[in-house]
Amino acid sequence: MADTSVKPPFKITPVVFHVLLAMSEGDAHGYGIMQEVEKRTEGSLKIGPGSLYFTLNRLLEVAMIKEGAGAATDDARRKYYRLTEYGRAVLESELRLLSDIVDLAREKAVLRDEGVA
């Protein structure tokens, strides 16, 4: 099998992985990306402003994301963001890698179907 994943300028940390999730449905503010992964989470993962935007802006520089437009009711001052087709890639290619791992953990019985004894 070809090696089809995209390699990223830096390590996919669950923070970046989470708002390029959060991203994945269409443009979202700062605020927005950490509700959502809150939620996501369950409240498991929760990121503070000064690691939102130090992940944003470093999404920013390697062009995984760009800025986007809101919604015209929105406050003004909000900036919106949106993944690139690079950045859509690299989120693609680390869920791929999450699921290989995910079917090899059941192959060996670490982990086993919901609903199996």
Second form
There are 2 protein chains.
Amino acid sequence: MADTSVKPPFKITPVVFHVLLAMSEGDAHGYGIMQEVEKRTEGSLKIGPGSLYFTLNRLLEVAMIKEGAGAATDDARRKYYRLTEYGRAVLESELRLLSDIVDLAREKAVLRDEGVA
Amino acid sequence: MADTSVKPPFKITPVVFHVLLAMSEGDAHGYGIMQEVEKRTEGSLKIGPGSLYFTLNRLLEVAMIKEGAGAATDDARRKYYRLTEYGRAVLESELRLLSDIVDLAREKAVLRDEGVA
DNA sequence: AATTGATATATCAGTAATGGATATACTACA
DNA sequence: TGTAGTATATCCATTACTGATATATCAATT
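What does the same protein look like in the form predicted together with the DNA, given that the last one was the form predicted alone?
Full complex below, order starting with the chain above.
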């Protein structure tokens, strides 16, 4: 079993987590991340430009993300970012933690199943 | 299908979430919550007394939790709390959101399975 | 080609949340 | 009876976040 625990240099807050997750599929740009996170969390997490660009810069500094390129980018203003291996490791580590917590909660039947096959 | 979305009067941060979750099994007291959360999150979330008692008081104010009683309480100093129905609804709502995100991430294979039967 | 609204990045200030220090007191045990 | 651990509580410095603001570009309409 591989050791998947990674110690990031700062706390992986919900904002940081969702920014990383938004890039897990491929290159993403700031504005798109803002919109996707709000949609994905059903509005419960809205990342303002302040948090977003602060977070992106910090992720760049510690090389969890790097500059990327949007496939056939139309809009020249967009800046695309992508996960580095390190960034993906951090994301996976965090996700695994989250996954364990969800599993635990399910065991406790905090979540009462509704139609989970 | 019941509408499980609940709109809490403040943000359900990781600290708030874990405090609620710690009470999902039954009555819990502050110090115990601090320890359990640190253990459960493998040390990645340490709730200091400042956050803890601030959080507990706020949860009491909005009636997500209420005072409880430890079964045959030995230590008289302990103050036990338990979830109200409202508190449990908030917890379930948040958990479902988290669960969906974890599922989504799994679909994307951000989490590469290792021995998931 | 000018106007307009949405897109997009960026910074800043005010607010909210958190962590750590500190205080106080009780418990258990040697 | 001393001391380490348990337990609640408050305060303050730090950190994180939100929302306002600024600036500029793009797309669509006219």
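All figures in this text were calculated on a predicted structure; none of them were measured in a lab. Positions refer to the first chain, counted from 1. Here the rigid core means the biggest group of C-alpha atoms that line up within 1.5 Å when the two forms are laid on top of each other.
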{"query": "Core-superposed comparison between the two forms, residue 25 Cα displacement 2 Å or beyond", "finding": "no"}
